[in-house]
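As a starting point, one isolated chain is supplied in structure tokens, in the form predicted on its own.
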Amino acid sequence: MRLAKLTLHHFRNVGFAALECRGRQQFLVGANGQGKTNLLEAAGFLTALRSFRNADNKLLVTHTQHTAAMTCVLEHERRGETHVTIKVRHESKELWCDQARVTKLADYLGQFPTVVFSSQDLQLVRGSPAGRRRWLDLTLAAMDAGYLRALQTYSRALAERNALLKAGRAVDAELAAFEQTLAPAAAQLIAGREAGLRTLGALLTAAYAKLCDDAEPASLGYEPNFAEADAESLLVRLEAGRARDLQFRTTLAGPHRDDFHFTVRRTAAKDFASEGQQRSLVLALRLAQAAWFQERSGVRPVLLCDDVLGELDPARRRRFWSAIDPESQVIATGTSLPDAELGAWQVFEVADGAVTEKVNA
């Protein structure tokens, strides 16, 4: 897939922008805080109508405006030239594909994959389990409508059960009613995460070997809060934990407390890997995500690189570039232009939300 044109109206600090992309490499250059990442965020919104930065629609709409809009013209392997329009309001989203309104997200998922490489990705190694779970859920849901439905079902039932616990008036019958919904959804999430991380882990191992010349093995490991993966066992576990949950006024066990970890040379990367190794790990994770998206959808993802090239030393930068699918479109950002060795770029200058193509860059 290739993004041929991106038009934005009132998206964050971008009042209006129209980028017409030629070739496979585009570079957005400008000082920090000018809107480069906002443009990548809009392009990334294509995949699952979710921001890679946060989940609050209100932050995506320009202050004083009620609606943000983005229109994408895509060159698509399976659909040919495709037009996608997305409107974002404070409390809702609206999606059109080739002038037909799309009302079910499940009908849209998996068709327009993008992968974001961000300077914030280090937090996937160093940060909290919540950040890793969010990345994993967004990745799996983007390609699997069944996983998305299970996640939505689980999240709603969990919120309702926790509301009862917080009020301090929950009785067994009420808790049991929500547990009947929680348990099968939890089982589906655990199975999806286990299978997804197994595949992503193998792809990460291969990508990390390319980035580090096979110098050291890397892997992913799943840490489910529930070891049991069937609904009946999960029901028993939830019932057994009611007294403790009432004491703490929250649900203390379930997939909402899952985690996964990275290892390098069979040791925990969070504790023992160097900064260079950690950066290589998250790059390998994103390369694995891109390969998995292409495998699942049959569509080559657009790669969105947010201020990552400048943070790599020359050797890692060359290895990273050689590891990228040479047919993939890359849209990157930075405060200075990339090295000439990385090929020819179509360059856009970004200043205070305005975008101008730089001719003869």
Partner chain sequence: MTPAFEKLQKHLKQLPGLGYRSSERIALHLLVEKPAQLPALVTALEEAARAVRRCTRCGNLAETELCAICADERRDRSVVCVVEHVPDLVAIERSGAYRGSYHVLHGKLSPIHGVGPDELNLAALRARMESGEVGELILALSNDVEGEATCHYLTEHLPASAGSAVKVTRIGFGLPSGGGVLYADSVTLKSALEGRRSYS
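Could I see the form predicted in complex with its partner chain next, after the form predicted on its own?
Next comes a single chain, given without company.
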């Protein structure tokens, strides 16, 4: 997939911007706080109608305005030229694809893959399990409608069961009614995560080997909260946990408490890996995600690099550059222009929310 044109209106600090992208390398240059990341955020919004900065709708709309709009013209491997329009309001989002309104997330998710490389990614290694689960769920759901459906069913049934526990008047019969739906959805999530992490782990190992010369093997390990993976035994587990759940007034165990970890040389990266190794790990994770999207859907994701090139030393930058798919479109940001050895970029200058193409850079 290639983003050929991106038009923004009232998106964060960008009043109006139109980027016409030629070729496969775009670079957004400007000082800090000018709006470079906002433009990448908009492009990343295409994939799952979510911001990679985890932001509320309200923050995406320019202050004093009530609707932000973005239109993308895409060259898509399967669909040909496609126009996507997204309107974001404080309480709602509206999506149009080739002049037709799309109302179901399941019909849209994963069609237009993008992968964001951001400095916040380090939190995936160091941060809380919630961030890792969110990343994993979005990655798997984008490529598997069945996984998305199981996730939606699980969240809903879990919320209902927790509401029962919270009300303090929970009866076994009612808990059982929701557990009947919860258990098969949980089984599907566990199976999906296990298979997904196995594939993503293998892709990560390959990507990490390209980023680091010393052949330290890196991998991913799944830490399911429930070791059992079939619906029958999950049902038994939920039933056995009722007394404790009632004391704590929430469902204590289940895939909503799952986690996964990164390993380098078979040790936990969170505790033992150096700063540089952790950075390489998240880059490798994003490369694995891009490869996974392409493998599963046949669509090349657009790579969005938020100030990543500037953070790497020249040797690592070269290796990162050689590890990415040369056919993929790369949109990068930075405070200064990248080295000439990384190819010819189409350069846009970003200043105070305004974007201008820099000719003959």
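Positions refer to the first chain, counted from 1. Nothing here was measured: the structure is a model prediction, and the numbers come from that model. Here, rigid core means the biggest group of C-alpha atoms that superpose within 1.5 Å across both forms.
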{"property": "Turn of the lesser rigid segment against the greater one between the two forms, rounded to whole degrees", "result": "7"}
{"property": "Core superposition result - C-alpha of A173, shift between the two forms, Å", "result": "4.5"}
